[in-house]
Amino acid sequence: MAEIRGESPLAPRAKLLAEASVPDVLELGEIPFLTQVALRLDPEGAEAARVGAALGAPLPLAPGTSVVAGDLLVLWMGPDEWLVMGEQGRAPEVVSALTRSLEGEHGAVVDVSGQRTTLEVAGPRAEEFLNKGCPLDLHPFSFGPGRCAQTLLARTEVALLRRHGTTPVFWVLVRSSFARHLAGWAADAAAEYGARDTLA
């Protein structure tokens, strides 16, 4: 597997995102180069159980859910598709473990770490902010911790994950080619929160 080199998709927008953030209200920033491995297999086959054993947690089978598997996250992406996420540099290890678990059965394991980057949106205003450009109901009763979905944000296809915790924290997985567009939208959409604090 090739090692990721060079700057992340949102490195040129890091200052923009930092300036758009409002402490204790809304925080925006990139989490670059996370491990992302796409997995496809029959959820009812024996290989699904073997993969779950290798990960340390069963694959999430309910639509729009995720599970924590040790230091990895596993997101449901479709009836026979998942995304395994972890810290930078874990892809070769994860790919190897998942491939061994398939044991020649029909399935696919692909390192897609370079395909997307991750925009983190955190703070008490995170839900309100994201709903400016996302049609989903992000209230915790509807989209609580651990929920994930493939959706649109600012007319851009993204995968959205709500992390666990009391303060709202969302990960927005966006294709690298659309990341700068999304950062520009985010900075513009966040402007009112800074103005609100200034007027207060």
The other form holds:
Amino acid sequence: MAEIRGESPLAPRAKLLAEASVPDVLELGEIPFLTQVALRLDPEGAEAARVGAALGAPLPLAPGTSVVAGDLLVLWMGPDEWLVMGEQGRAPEVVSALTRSLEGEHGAVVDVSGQRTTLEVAGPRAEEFLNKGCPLDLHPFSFGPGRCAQTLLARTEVALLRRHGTTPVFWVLVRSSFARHLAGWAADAAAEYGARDTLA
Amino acid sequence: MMSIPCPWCGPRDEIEFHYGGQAGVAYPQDPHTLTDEDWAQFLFFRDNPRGAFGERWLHAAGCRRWFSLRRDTVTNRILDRHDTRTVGQ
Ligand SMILES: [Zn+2]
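Can I have the other form now, the form predicted in complex with the partner chain, not the form predicted alone?
Expanding to the full complex; the earlier chain stays at the top.
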């Protein structure tokens, strides 16, 4: 019987992304296998407060915002929908904590870690690079640290998140089956910043 | 390209949305009592005004919520949004 082998969606493009990266200008790379748990519940119900208490931070209620809850990250995905993110392997624990907090109220807690992978885009050219395929205003005045948005990047549905920090760092959450398309686009879009012509 | 104001996410490009047709078309209270003609009216017949038109939009590539707005079908100007923020629909 064949041995079952797992690899992240962008493992076959790791070299491409590394070669397209320009140190201190624009750096691209996959952060594989992050924990992602989809959470849906009534934002005005008592269960929302219980979930907030369990996470250690209230659920973000303003569109396009996220909160840091300990070593977890909670992204607003819709008026009754959030994405809870964390390091690899946290899903079972997060799912059971959130499910417990629901206390049987109407809601949903689903491990969706396999749905998307994370492409990190970092460096002073990050906004300009992303804006080649995404019309959102990513200037820190309108899209500052902690801001997130679901939108289109290179015609692909993504969730964008600006990380906290002094230099621009974005996480692009992309569906696993679209990740290699996005990596190909990214390498092409990054070509002008580097010495290497990725189309050659 | 139209810029469409999602009541949750704010203005976004038209390509992020799906069109949902005329707003305010209620599902028949008791479909079994409808004549074929009434059923056809419900299914297939819509207003097609020149000017203000209330319509449904889905922010498909964003928050994935349905909402309604009024658009001028001549100028594509968004006139106003009604029932702006509804959860669970
Ligand atoms: Zn929206």
